[in-house]
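Consider the single chain below, provided in C-alpha cells and representing the form predicted alone.
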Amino acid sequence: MLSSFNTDLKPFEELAGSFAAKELVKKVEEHDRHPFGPFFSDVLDKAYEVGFLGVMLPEELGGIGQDIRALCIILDSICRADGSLGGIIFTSALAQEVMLAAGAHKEAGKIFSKAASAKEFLVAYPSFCNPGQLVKLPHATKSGRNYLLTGEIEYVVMGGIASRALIPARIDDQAGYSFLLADLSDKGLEKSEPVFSLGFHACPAVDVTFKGVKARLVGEEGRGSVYFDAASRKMHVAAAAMNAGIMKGSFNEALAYAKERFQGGREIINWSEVSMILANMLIKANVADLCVAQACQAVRQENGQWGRHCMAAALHVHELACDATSDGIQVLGGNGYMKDYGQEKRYRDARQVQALLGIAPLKKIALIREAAGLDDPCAPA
C-alpha cells in the first residue's frame, strides 16, 4: 500500500477507500453502462465536495494543496473499485497542472475558487494525447484581447460535462502549439455524443468542433509543449498509481474467488497452478507500489533525470498492470469474462490508463530519444 511509504498521508487513503466502498463498489457495473446508461453525476458531485478534483491545486486557488503523493494515494484507492472516476480525477489534475505550469494562477483562481459545483470546477482536457505529437490541432486567430478557435479536436475528456475546456491549438505562423481556455457553452462549438471507448466508460469524452469560438490564451503563444512537459512529468506517476490500484482490485477479487471456488474436491487456491498465478499478481502489485513510491520521491526531490525516471516507472507499471489483469481473468476462468465479476473491466481499464498522456509506443520513443539527446521524431515539424 502506498500509504505504508507515507504514513502521514494515511487519512487520504482511508477517505478514498471509504468513498469507494460507499459510492462505487456496488455500482461499478451500473456506472460502466454509460454512455448507454445514465452518468453518475451524483458520485462526481460528492467527489468534488470531498476535494478529490483539486488535490494538488493550492488552497488559495480552491484546492486542498497536497502534493503528488496524496493524489497517487487517492487514485490508487479509487481505481481499486472503478478506474472511471480515477480518470476524471486524473484529467482534472492534469488540466490544473498545465495551467499552473503556464503561470495562469489568476485565471485558475477565477475558475476554481469561485466554483459551486463539479461542473463549474472541472476543466475538460484531451488527456489521452501528447498535443505535440498530433499532426492536426485546432487553429487560433488573434481577435482583440482574445482568440477565435476553428477546427476539430478528438476525445476531449469531460467535454460533455464540464463548463470549460483547455484546448491545445496552433496560432497563425507560430511554431509549436499554445493552450487556450474555451467556454463549452459557446454557440459556435459542437460536441459529439460521448465516444464509446475500450475502458473508462464513466469517464466520458467527446469530439469537439470549433467554428469561431472565443477563447483566452493560457500562458504564452507557442510554449504549449513546455507547459505540457512540465505537467506530464509528474502526472505520469499519477497514471502509474491508477494502474497500481487496478492491479490490487484485480488481485483481491481473484484471491477471494480462488478461496471460495471448489474444483476437484478442494478450493482452487490449493491448486499449484492457481497459486502461482496469484503469487505473480501479488508480486507485480508490490513492484508497482515500489515504483510509484520511488517516483513520488523523485518528483519531490527533482534530482537529476527525475522526469525520465518517472516516465520509465509509469511505462513499467502499465505493462505489469496489463499482465496482472489478464491473469485476474484467467483465475476466474469463464467467469472472468463476465461483466458482473469486474475482471474484464479492469483489463480494459488498465489498457485505457496505459494510453494516458499519449500512446505507449510513442512515449517509449520519446524516452529513448531524450536519453540519447535527440529530437522527438514523432513531433510535427
Second form
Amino acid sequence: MLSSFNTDLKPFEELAGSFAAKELVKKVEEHDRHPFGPFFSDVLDKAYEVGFLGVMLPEELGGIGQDIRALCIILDSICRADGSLGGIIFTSALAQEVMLAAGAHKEAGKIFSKAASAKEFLVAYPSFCNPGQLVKLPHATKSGRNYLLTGEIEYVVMGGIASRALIPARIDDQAGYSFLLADLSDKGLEKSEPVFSLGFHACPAVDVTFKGVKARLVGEEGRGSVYFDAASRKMHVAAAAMNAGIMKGSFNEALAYAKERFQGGREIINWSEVSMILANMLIKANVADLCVAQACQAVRQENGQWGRHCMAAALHVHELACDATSDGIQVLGGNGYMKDYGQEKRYRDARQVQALLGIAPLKKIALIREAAGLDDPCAPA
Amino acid sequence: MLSRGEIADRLSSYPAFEDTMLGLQYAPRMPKAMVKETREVVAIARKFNEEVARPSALVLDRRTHEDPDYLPWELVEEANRRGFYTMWIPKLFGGKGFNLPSMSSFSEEVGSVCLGIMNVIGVHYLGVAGLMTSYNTPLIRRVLSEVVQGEKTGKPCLIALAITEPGAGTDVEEMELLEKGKVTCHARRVKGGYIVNGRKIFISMGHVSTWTALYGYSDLKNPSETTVGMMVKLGMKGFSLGTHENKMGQRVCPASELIFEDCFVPDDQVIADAQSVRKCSKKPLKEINMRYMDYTMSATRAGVGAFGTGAARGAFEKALAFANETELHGKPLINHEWVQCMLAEMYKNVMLGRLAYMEANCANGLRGAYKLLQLKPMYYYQKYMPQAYFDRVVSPLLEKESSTWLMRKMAYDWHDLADDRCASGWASLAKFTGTDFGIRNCQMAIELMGQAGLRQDRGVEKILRDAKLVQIYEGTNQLNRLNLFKCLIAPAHPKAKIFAE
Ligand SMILES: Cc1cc2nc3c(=O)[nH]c(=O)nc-3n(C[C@H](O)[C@H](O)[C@H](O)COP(=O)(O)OP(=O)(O)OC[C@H]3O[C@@H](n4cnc5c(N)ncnc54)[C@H](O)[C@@H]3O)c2cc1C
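For comparison with the form predicted alone, would you give the structure of this protein in the form predicted together with its partner chain?
Whole complex next, starting from this chain.
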C-alpha cells in the first residue's frame, strides 16, 4: 500500500521482499527454535550488511538515511515472513531514535559509523516498555564525567548479542529518568540466559544486573521521557507496520490453504463461514495498511496531532492483528496449531508486537489525557 | 391461570422450554449426593494443583521445548497413582464411579493451572467415552479392567481416541460431511476380523496410550454407513507410531500420528460395525453413526468447554496477581478503575463459561448420554453397592451379548432424537462459549501485563498458547456453531438445511 502511494519506495519493498524470500521463509521454524537452538547470526549479519539496522539513521552517522516510510515498508515485508528479524530492526531503530531525540549525534556517530559488524552496530534496548510506566529502573550515580549503574532491568532486547545497551535509569533522587549507554561486556554486568518468550524467539531479550557499571549519559539528566516520547511517537507507526505485515502473512497463508484444503467434498473456501473468516481477515489487513500509510503521511507532515494519530493507528492495528492471527490459525484447523506452518508463530508474534513501547491500555489512557489536554501522569513531575 | 393444555402448547413453541433452562428442570431430579461428591472432586483437583500441576507446569513446558520428543511418563504415573484414570469409570466396570459432570469441575480446576497437564488426564476419558458409547459391554469390560488393573500395578493403561485423518478433520465429526469427505483409513472385512490400512493424525496421547479406539471405514466411498470402530493395542502387528507433532501449546500432552499397515484387528476387538449394529436397530446406519458421535461428543465437548473456562480462569488469576503486585503512579494497579472493570469482565467470562458447561452437563444428565447413570435410583445403586457386588454379580452379565443388545436398543431406538439433539446442541454451545472466553481472557491478561506477560516464566503466555487448541479440537468452534444451529435452531424451522449451501 505504502509503495503504491510512494513509488520511490518500491526498491525497499523489493529488497526486503527478496531478502525475506532468500534468508527467512524456508527457515522460519528453525530460527524460531532459539533459545533452544542456535541464534541466526548469519541472517543478522546480512541484515546489517544491507542496511536494515540503520534505516532512519542519517548517512553521515552510518545509516541509510531514509524516513519512516522506508522503515515501515521494510518491516512490513520482513514481518510477513518472520517477525523476529522485524523485532531486531525495530529495536535498533528505536535505540537510534532515542539517541537522536536526545541530540546525541556525536555519540551516535562514534558508535554507528565506526561499527564493523552487526554486533558492534546494534544498541540493545528494552523496547517493550515505556520506562515511565510500571518498570523498576536501575539507579545511576555520577562518577567523574561518567555515571555508575547499579540495579536491574528486565527484558533488554538483543542484550545478549549487541556490544552496547541504551538503558533508562534514575539518577540519584531525580523524579524522571535518564538514558545511559553501557558497554555490555563490562565486568560488573550480569546477563541472564535469553528470556524464553511468547514470540520473537529469534529476537531474544535478557535481564541485566548492573553492579557499578560505568555508563555515559545520553542527552540531559532527567529528560528521558521527553526523548522516549519523541522517538516512540514515530516508532508506534513502525510497530503498526510490523503487525500489518504479520497480518498479511497470516492472510496469505490462510487463503492459499483454504483454496487447497478439501472438507465436505469441496475446497473449504467454498464454505461460506470460512469465506467470512477470510473476508474479515482481509478487511483487517487492508485497514491496517491504510492506517500505516496514513500515519506515515502524518509523521512526514508533522501536522498538529500527528503523534496522537500514530499511536491511535498503532493501537488499532495491534488489536486487528491479534484477532486476525487467531483466525489465521483457525482456518488451518489442527495444522494451524503446528510449527510446520507459519500461523502459530504469527499468532504469538502479533501479541509480542502489541506489547512494544509499553502496556496497551496505558497507551490508551495516555492518548486520551493528551487529547483532553490533561497531564500525562508518566511525565516528569 | 392456564390449563395444562395451554401451558404445554405455549411451552412447546420455539424455543421449547424443554430445550432451555436445563438446570432448572434437572434440579429436582439431581441426586443430592452429587454436590458432596463434586466438592470432593474439586478438593482433589486443588490438592493435585498444589502438589503437582503448579510446580511443574512451566518446567515441563520448557522441557518440551528443549526436547520436542519428550513424553510425560512421570506425569502419567503420578496421575495413575492418584487414581485419576479410573475416577470417572462407572463402578459397573471397576472404576470409582464419580459422577460424570464432576469431571468438568476437575477439568476447570486443573485446566486453570495447566491445560496440557489436564489433557494428559482428560483425553483418556475421550477414549473411554468413545468405547463406552458403543455399548459393546464385553469389550468395554475387557479394556476398562486393564485400566483398573494398570492402576493397581502402577503400570498405567490409558485409552486414546483416533478419528482424525490427514484429509478429514471436520468431516469425520459430522455424518453429512463425512458422506462427501475423503477418508483413507480402510478396514477390510476378512475372516475373523478386519485388516486396517491408513493413517490417523493429531491423536492426543497416542504415544503413551496402551489402547486406542480407532475408526476406520469398510467402504471408503461410503464412510458414513460403513464406519468400523475398533480397539487397537500398542504393539499390535501392523500398528506403529509416526510423527510426534510439534505444537504451539499443551506441549506436555503429545499429539501423535498413528500408522496402520495391514493391521489385523480380530472380531473381539471390534467395538461396532454395520453388522453388529444392525442386530439391534433397523435405523439408517448414517443416523446411528451420528447418534454415536453425538453421545460421545455431548459428554466430551461440555468438558472442553470446562477446559476453555479453565484457561479463562488461569488468565484471570494471573492478571489479578499482576494487578495486586504492581504499582502505577504510586497506587496499586488494582485500585485503578479501568483495571477493576477489566478484571470484572474477565471474572464474568469465567462464570459464564462455567454456567454454560454446567447447563450442558444438566442436558446430558436429563436427556443425554448419561441420563441413565444419573437417574436417582441408578446413581445411588452404583454409589452405595459394594464393588465386590459389581464384580461378582453384575460384571458377568455384561459379558452377555444380550446386554450389548439392550444398551444399543436403548441408545439407538428408544432414545428420543429430540433429547439427543438437545444434549448435543448444548454441548456445542458450552464448547465454543468456554473456549472463546478462554482466548478472550488470555488476550486481556496479556494486554494488561505488557512485557511481563510475554515471559514464559510469568505463566500467562503459556495459557494463551495452550488455550488456542481448545478452539480447534473436538470439532472447530465453527463446526460447533453449525452443530448448535442444527440441533437447537433448525429442527423448529423446516426450511433450514445444514451443509447444503
Ligand atoms: C493438538 C491436537 C490434538 C487433537 N487430538 C485429537 C484426538 O485425540 N483424536 C482425534 O481424533 N482428533 C484429534 N484432533 C483433531 C481435531 O479434532 C481436528 O483438528 C479438528 O476436528 C479440525 O479438523 P482439521 O484439523 O482437519 O481442520 P479442517 O477440518 O481441515 O478445518 C479447516 C478449517 O475449515 C473449517 N471448515 C471445515 N469444514 C467446514 C464446513 N463444512 N463449514 C464451515 N467450516 C468448515 C474449519 O472450521 C476450520 O476452520 C486433535 C487436533 C489437535 C490440533
